[in-house]
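First, one chain by itself in structure tokens, the form predicted on its own.
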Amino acid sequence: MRVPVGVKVGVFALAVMGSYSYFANSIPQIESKPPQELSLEGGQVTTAQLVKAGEEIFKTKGTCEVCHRIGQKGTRAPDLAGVGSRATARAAERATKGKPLRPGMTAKQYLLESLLDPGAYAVEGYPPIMPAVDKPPIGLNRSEVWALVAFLQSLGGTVDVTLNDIPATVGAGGAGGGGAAAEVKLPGDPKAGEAIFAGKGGCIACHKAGKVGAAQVGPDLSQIAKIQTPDYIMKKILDPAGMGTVAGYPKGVMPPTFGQTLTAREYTDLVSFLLTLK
């Protein structure tokens, strides 16, 4: 008896599916378990766990890699390779040149100050553009700052920072420790601001902003609202030189005339667009 072609195809398909099912079921199944929560302030954390948590914060919530690199020069901010050992020398340098003077500053105190009060002492050649990490827009809590300091110390140095070294007031200003960045609502239109960025403002000639533009004459602004405060963004447009030049980029390129060439509405729209870049 002649078997129809459709039946043959159906039997073949069932055989193939059956063989794949058998193969799949023969593979040992791995039980999925959620990662154990790491309680930094509960005292049940090893140095290795603390450093690992700090590295994760460095790469994610802290947004440190937007400006800093480890073992790579030419970025917006200092190369952090070996900063754990170099912090001692930096502390001595800061005590000499900083205002007010703080003789006897330890390496971990210097690293902590660099995170909580970065404007107190900027490394020579770099402008003071870093926001305090325990405040918006970054908003790390006390435990996260502790872990981040430990990670930085581990880069060539000895990890000896304790939770008691982190002021109890760090990150205490909002829910969840660091608190969420306060949303700034301007009476501007982000879509109109994007048009200003690409058109009248001419920003696209030097900057990239997400999907808009590709130029690298100036810094990439794709995450500017995530790493800088609205106050900095607004002032940078009107007084670019006064807010410092990002390391690795030429000085004096950004025009200081936007306050005259843009209308108040256009300026507000442009800032509104930049505040969406997270």
Contents of the next structure:
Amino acid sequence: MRVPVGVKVGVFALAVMGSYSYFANSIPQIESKPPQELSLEGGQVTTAQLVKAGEEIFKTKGTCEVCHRIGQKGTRAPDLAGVGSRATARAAERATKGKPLRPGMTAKQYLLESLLDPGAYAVEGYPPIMPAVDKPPIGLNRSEVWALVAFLQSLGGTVDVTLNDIPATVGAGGAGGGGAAAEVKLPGDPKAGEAIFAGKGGCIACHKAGKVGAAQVGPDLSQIAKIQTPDYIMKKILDPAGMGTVAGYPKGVMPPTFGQTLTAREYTDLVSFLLTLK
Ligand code: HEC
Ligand code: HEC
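Hand over the structure of the form predicted together with ligand HEC; the form predicted on its own is what we had up.
Let's see the whole complex now, leading with the same chain.
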């Protein structure tokens, strides 16, 4: 009996993902601490400084602006203008009809949840594609998450978040966690993957990726590895609809057939190429 190729690719993808997390866990944590990491723990910091630091992270290391704008309709994600005041209503909603219910949830807890567990409550009209910000590829530490919540509260709300509101586990054991894993490479060949992207895969018909391609039917993938996890990217190629539709783009346009048309080798090379896009 022949195993359908789609199934083969699926199993292979799982095996690759397994070894991926194995590699990620075996990287010494020390490498994962980028020098520019912000630490505010134990230090004196005013609310204004905290908000300023959060704004900086929003624009740089957090890569939030790839998806979000403030005071401007972006395509992929909600406009964050006024999110500091909106958070109060969202928290009330989470507390009364959320699934799971979070009774007594406060505005700052809602904002924290939206950063650490974005899928727990997806804003209506948007797919749950936001990555947890304390995990790779964004990988912010506890201080950075704290500053970010303060910045979000400052957008129309009152800044009352303290370091104690941020669980000590945020940022994977305090060692940054993220960075190193984001550097982990799949056992594929990015150059060969680029050729698949432009050739057999036909991705170029709809996507731009760095210097390759110009099409705008689908999202620009030039920074995809900066904002999305390898897991999301791998699954999206095999099951586009299953991962939700990126806001602002048509549903059902990305072909669901790559698991059948690509060989496992081609698929791994392609994913390796996409992981270089940051
Ligand atoms: C890959 C795109 C993407 C990135 C990167 C991203 N977000 Fe999001 N974000 C979304 C989407 C889509 C939603 C709406 C669905 C949901 O709630 O999960 C969202 C929701 C939110 C919400 C809830 C908004 C509301 O109205 O309740 C907040 C707050 C937020 N993001 C903050 C951030 C911050 C801060 C960063 C950077 C550290 C960030 N996001 C990075 C896509 C992204
Ligand atoms: C016929 C057009 C089309 C082709 C061909 C196509 N895609 Fe897409 N793709 C889309 C559209 C439209 C979206 C956004 C809607 C959605 O999420 O389904 C998308 C979304 C994506 C995303 C998610 C982007 C994000 O920002 O979250 C990835 C990753 C992706 N495509 C990769 C690929 C790869 C790799 C190939 C080639 C193997 C490919 N696509 C081929 C149309 C296409």
